[in-house]
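The chain below stands alone, shown as structure tokens; this is the form predicted alone.
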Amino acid sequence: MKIAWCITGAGHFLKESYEVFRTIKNEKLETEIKITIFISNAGVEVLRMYGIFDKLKEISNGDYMAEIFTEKEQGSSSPKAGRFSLRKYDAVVVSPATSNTVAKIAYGIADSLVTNVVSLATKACIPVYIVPTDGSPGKVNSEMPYSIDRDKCRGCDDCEPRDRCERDAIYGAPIPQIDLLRCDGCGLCRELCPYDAINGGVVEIKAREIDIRNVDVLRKMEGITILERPEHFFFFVKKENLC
């Protein structure tokens, strides 16, 4: 059994992507499941954001079909996207995926890595999941990844977090911030802050009209099934006997 899991630039259901991942590579199955893992640009700064980039090796250890592409490795003609013309895959997941990629799924621009493999595998008649940011009307909490409470910073000389971060994450005074593109989420810095002024957080989000038509679109194209949370992928690796 062989999966293509992709990843976007979205931290909302980012961790639960990855645990439903690291979970089927860990189940004893009957089959043996090799996933390999396509990452878009923006997917590869919010992965090491929320320190799960490393962890990806966990799921895909580099062998052949369970190996970690990237989109600047890939550059603008994929070619690893290739593999789906041949059909070397069972299913593709995208999760999660970002309105932007949704979008683009949608009208049928193929101009990513990502958008490349699914515009592919539905060619090919190979089934895509997909799991978006902004499905459903209402609101959602989204975790955040870390950053300074400007309110309990006490903006000490000695910034023990800033100094010892070994990313050069943490720049400024006399409130410091937190460069997210270097950050590579360990929680170091908030570990070592005594005043607890680092952490992540939860926002409240709404999805726009247009991200909700969007993911419609997409309901009623062939090959292509809507998620509504990257768990519910679990019910259709047993409904479809992809294991």
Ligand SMILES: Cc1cc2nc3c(=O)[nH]c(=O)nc-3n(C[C@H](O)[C@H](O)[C@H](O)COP(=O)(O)O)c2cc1C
Second form
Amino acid sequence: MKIAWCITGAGHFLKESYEVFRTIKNEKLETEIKITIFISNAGVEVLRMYGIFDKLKEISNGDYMAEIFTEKEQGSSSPKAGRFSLRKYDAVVVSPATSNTVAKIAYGIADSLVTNVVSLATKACIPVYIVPTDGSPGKVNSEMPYSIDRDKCRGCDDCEPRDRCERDAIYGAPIPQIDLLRCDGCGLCRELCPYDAINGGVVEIKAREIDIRNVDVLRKMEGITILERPEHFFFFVKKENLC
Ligand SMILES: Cc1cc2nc3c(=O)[nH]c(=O)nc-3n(C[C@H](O)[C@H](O)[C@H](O)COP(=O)(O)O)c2cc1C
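Could you please show the structure of the form predicted together with the named molecule, as a counterpart to the form predicted alone just displayed?
Starting with the chain above, the whole complex follows.
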């Protein structure tokens, strides 16, 4: 079985999505599962911030149909999305799906890698499963990337987290900041700060009405199934009698 896993630039459900695909990959199944990963530009940045980007190789080792394709490498026309017209995949999962990508799909836009994948997959009648980050009313807790708590930071002259960051992602004085586009979420800074001033933390986020409406539009689209959580994709794998 061949699955296309699309990742967009969302922190919410990102770790959970990774865990689901890691489990599917490691499960002892009768049929081999190959997972190709397609990542939006924002997805690459956010995956790095949460320390997951480098771990994706454990899921997709680079063999044929188990590659990792980034939007940047794929240019504007996303040639690898042509594999969907050739029906090379059994299912597409967009998890997590940002409100941005959901809105584009809802209005038929296909100007990015992930929206192209969804467009071509639905045209080829390949089932598409989407896990939106902002799909239901009410608040959700979302884990943030690392940042410096300015109340706890003592502005040390010898700031070990700043001096020892392997990606030079911490800059400025007396209270430094983290450049999240350099950060790879390794967590070393957090361990090194004696004042516990570096943390991810959890924030409460409320979905906008427009985003919920867009998810409803997707619910009614032929070939698309909305999943409330990444773990619900296991049902699909079970339905196919694979585990
Ligand atoms: C750390 C971080 C976390 C984010 N989490 C979310 C999220 O959970 N949901 C969302 O809709 N956008 C989130 N965004 C914003 C998207 O990355 C942004 O809208 C981007 O343009 C989406 O592009 P894409 O849909 O092509 O991936 C986040 C951005 C950052 C920096």
